[in-house]
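Given as structure tokens, the chain that follows is alone and in the form predicted on its own.
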Amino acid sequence: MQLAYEGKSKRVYVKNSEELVFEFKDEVTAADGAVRATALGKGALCASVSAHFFRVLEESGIETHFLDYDGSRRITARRLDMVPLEVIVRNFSYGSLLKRMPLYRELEPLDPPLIELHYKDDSLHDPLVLPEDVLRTKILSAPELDELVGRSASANRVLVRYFESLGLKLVDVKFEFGFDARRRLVLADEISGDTFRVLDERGRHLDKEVFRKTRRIEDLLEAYRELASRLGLRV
């Protein structure tokens, strides 16, 4: 297959002219990438997640790119037209928003929960935009950043659900969407410890904060899997 583009934390290949396939990487980066680590096994965790919670989406009647799942490292999805933005849906204050609002208290309830629209761009840091930019630059018409954050304001909703069943609580999480061939917007990229914040019932986290504090590989790999065996998968 032919190598379409390779970001930090996935390749993708070209599989026919209607899919591509998603390789997770064993690599873990902090800083906007500045930081940069190998973590064996992170690919295949984070895979699985993914795959598992594009089920759980599909299965609430929220479309997504998935298609098919290898059991190892590799993600099987439909080619989509990427919407160069990333949504974050915040439910607790953390993080960048409290540098940006600093009169948030950590981890205050935010209901409902706050959606931010970012452009995406690595060499600028993906910054915050506001919905008047996306219109004036016509990166979407107003109907389609109406269903945009309406999609993702749902999307969160089953994945709060899904993690509370759990007894876990959903800090934030970021989605992407694409068009499909009939432009209808679709959920797409990952949803894993590397595109949300997770906490356990003693407030550690379950994601890539961990590497974010520590810089500790192993440490971040002991919260994957545990993430992982919370949600009953194998790895």
Ligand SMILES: Nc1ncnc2c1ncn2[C@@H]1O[C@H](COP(=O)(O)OP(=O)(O)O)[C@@H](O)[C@H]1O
Given for the second form:
Amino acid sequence: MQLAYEGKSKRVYVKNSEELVFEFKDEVTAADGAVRATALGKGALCASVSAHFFRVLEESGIETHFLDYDGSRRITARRLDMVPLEVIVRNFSYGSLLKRMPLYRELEPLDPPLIELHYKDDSLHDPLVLPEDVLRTKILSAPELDELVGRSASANRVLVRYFESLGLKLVDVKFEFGFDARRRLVLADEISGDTFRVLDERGRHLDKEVFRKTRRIEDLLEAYRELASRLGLRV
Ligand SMILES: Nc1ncnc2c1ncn2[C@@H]1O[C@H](COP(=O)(O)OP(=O)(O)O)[C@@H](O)[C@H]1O
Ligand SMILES: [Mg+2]
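Given the form predicted on its own, state the structure of the form predicted together with the ligand.
Expanding to the full complex; the earlier chain stays at the top.
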């Protein structure tokens, strides 16, 4: 298979004109890519968790790009025309939100969830943009933007309830979407500890925050194994 793109966390291969294979890498980055390490087994853990959540979302009627997962580091998915935005849905204040708006206290509940749009551009550090920026630059039409935001809120709701049923708290989550051949918006990319923050009963992170804080790959792997085992996945 031909390598089409190598990103920070995945290699993307072209399977055929309609399907891609995402190979989840063992590399982990923090501080905007300035800190890098290899955590053997992380790729498989993130692929497995992602596949699990795509199935959960599909069962709740949310269309995703997911097609197949064989238990390895690789997920097969539909090839989409990606929207160059990251949608961040925040249920509790944390991370960059506290820097952007210091009047929030850490882990303050945000109800209804706060939805941010970021323009996906590494060299600009994925800047926050306004809905109006998205419309004026014609990234999306007004109905498409409404749909993107509504879909993100729905997907977040499903995940919040799912984590709650396991005694876990979804702090925030990042979504990416793409258009299929019929120009319908479909949830894409990945849904894993690299793209959400989740706290356990004792307030411990079961996500990449562990690595951002300690920079220790063993701590990260332990958190990711714990997350997978909470989800009932083989680790
Ligand atoms: N279904 C899809 N079709 C096409 N591209 C996708 C799809 N899902 C995700 N992508 C893109 O594939 C890349 C995945 O690799 P990743 O390592 O996450 O890259 P990045 O460092 O750019 O975030 C991202 O650029 C993402 O936007
Ligand atoms: Mg990415």
